[in-house]
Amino acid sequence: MRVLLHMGKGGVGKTSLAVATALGAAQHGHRVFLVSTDSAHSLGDALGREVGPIPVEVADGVVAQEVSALIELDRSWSEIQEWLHELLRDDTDELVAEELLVFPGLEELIALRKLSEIEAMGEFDVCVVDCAPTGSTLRLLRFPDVLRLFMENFFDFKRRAARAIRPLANRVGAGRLVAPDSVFEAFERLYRDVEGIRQVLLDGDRTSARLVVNPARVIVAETRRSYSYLNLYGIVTDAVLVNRVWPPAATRGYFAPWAERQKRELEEIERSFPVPRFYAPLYPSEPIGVEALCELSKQVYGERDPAQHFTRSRPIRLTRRDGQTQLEIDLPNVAKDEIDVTVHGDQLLVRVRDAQRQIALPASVVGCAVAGARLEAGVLEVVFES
């Protein structure tokens, strides 16, 4: 099944577009499902009609749902959250530990475990998501290394050193300080679900992010950093769309002087992002409904597929040159200042401004030091020695 994940800074149009590149689809052929896992929904809204936590048929071949992550994160945390709520009853206000008992990025990685379950009714081809804002979908790209993390360094000894103090723990008056074995079957859930949504994620045959952005200096700067976030993480951007161009009537007169800004970030998108770009026009007024987004499709995607590869690529990947181990990751728009690497046992731990990434190197390479890395031409090489 290919998946589109709709990503953008809030207000940019995201949702729009991510209804109109399902329509296209549809109209292609595909049978399409479009899933909104933005905790503030608004595919109803697009749509104008209601769109909620039911799938409904909202046009010929796509069907349409509004993810409640409240409840999917019940589905899988809720064991885990009475525990830790015990743990905090006495010290903590019931609507703080409410909020606390819910790590950044769990929320929406949760959420995207809809796609599992879509794909598991054989029904679809293709699933369009509309996602968070950038802020909430970088959040959730960090989660699965530090879930994993804790559960391949401290799952297994915590879980036996539980099991060992249990009983004294039930006879000092302590028994709640102490994890019971439903609180770790649940971790394991969790940890195979997040896994799970992980692989579809960085699966580049089939998953590629579609960014969203319009041509003002802000949101252009911001979309710049998610798309090296993104190559960060393992996840293919096969596509930028360029939302609210102004077309030639309205940049004349008063708003000429705005016209020639929106012309410069325009040029910039052109440099920033070496995948294709498509263009949709400022309409004068918001297009709502099927037909008004199925024409918003053809004026993006023309006679295109919206569903195709616009691009193919692997942003990160590991190559031989002159008899070395050489690990690239694509990282356009940051400076060599912005990057640190270093490495820690069998992982490599790439930071970039305030991301970071934990990379598990091949055998091949584990122990072997770094002989150098350097950023050329938009590309961080880390060489390994012999």
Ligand SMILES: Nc1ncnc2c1ncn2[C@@H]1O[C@H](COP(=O)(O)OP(=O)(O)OP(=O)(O)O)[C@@H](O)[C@H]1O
Contents of the next structure:
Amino acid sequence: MRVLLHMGKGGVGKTSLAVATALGAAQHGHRVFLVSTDSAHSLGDALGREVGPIPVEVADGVVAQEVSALIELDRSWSEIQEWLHELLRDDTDELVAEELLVFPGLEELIALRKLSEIEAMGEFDVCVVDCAPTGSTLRLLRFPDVLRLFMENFFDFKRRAARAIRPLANRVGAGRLVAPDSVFEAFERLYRDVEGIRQVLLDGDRTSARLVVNPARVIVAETRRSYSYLNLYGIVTDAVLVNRVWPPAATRGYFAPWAERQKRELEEIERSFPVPRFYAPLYPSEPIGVEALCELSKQVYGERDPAQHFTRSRPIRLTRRDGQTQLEIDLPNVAKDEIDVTVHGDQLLVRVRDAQRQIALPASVVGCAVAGARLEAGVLEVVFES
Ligand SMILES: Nc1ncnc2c1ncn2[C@@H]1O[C@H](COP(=O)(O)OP(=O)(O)OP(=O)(O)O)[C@@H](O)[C@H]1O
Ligand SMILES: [Mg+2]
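Okay, that one was the form predicted on its own. Can I see the form predicted together with the named molecule too?
Following is the full complex, with the preceding chain placed first.
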């Protein structure tokens, strides 16, 4: 099943374009599931009809659902949460717990669990996802790493009998650390779910991010950062959807200054996102309802099938050059001093600004020293000694 994630800053048109993409894909004969993981659901607003937690057919070939994370948040998570709160109640360094307890990323993650359910139904070829604004979606991408760190450091997976964890045990009473069986099992379930979702997100054969942007300075700047993070996390962005482009007729009189500003930003968009870009004009009124959003889909994709892969290029690649193995990560909008690369055992740790990703090294380079790392034309190259 193809998965298309619509991401972008608040208000840029993610929901409108997600619905447009879904309608366009259905017109190309796909059976489409349209799902929103943003807790501030608005599929219904865009479609001009009710859409709720029960899947409903909204157009020929399109079934839509607004996943309620609250309904999905099963007992297992609340158990974990209560236990963590208890555990860290009077601990000053709550960094890990904070990450785990912050809800925006988790809510989306829980909602994304739907992906595997939808796939299991076997009735859909395409799942179009309307994501929450980028901040929380990026947190969602980090969540699996944080959870894994937590699990690996604090639980002994192999010997379940020894569940107490040493680093924390020094700080809080060891007795409180021993999670009841139910909590431990809930953690394992959550971990499995998160891994499952992560596999789907990272599978470039199935999943692509569609970044929605407007030709406005602040929005372009934030989207550039999001694009780097998506690359760092290994998620393929196969298209950038440039929404709300002022048509020439609209930039007269009072709005004339927009023409020049927009031209600059459109150029900046071309420089910043080396992937296919599609454009939609600013309409004189909100595109609401199936007809208006089909029209938006036509504007954006023309005769193309919105479900196709617009690029096959992967943001993280392993290559061999001159007898040396090289790991490449596309980081086009990042400066050299914003990147930090270190190897820890069989993991490569790459930090870009405030985001950090652990990349499991392929067996062929585990144990090999890093011969060098350089940023070359927007690509981070980490070369391993053979
Ligand atoms: N090309 C366009 N021309 C005119 N209005 C548009 C266009 N695209 C979107 N809109 C309108 O802009 C508003 C915001 O769009 P939308 O809800 O799709 O954005 P969003 O990115 O999903 O927002 P949020 O971050 O709040 O979820 C809506 O009223 C929508 O109808
Ligand atoms: Mg929205």
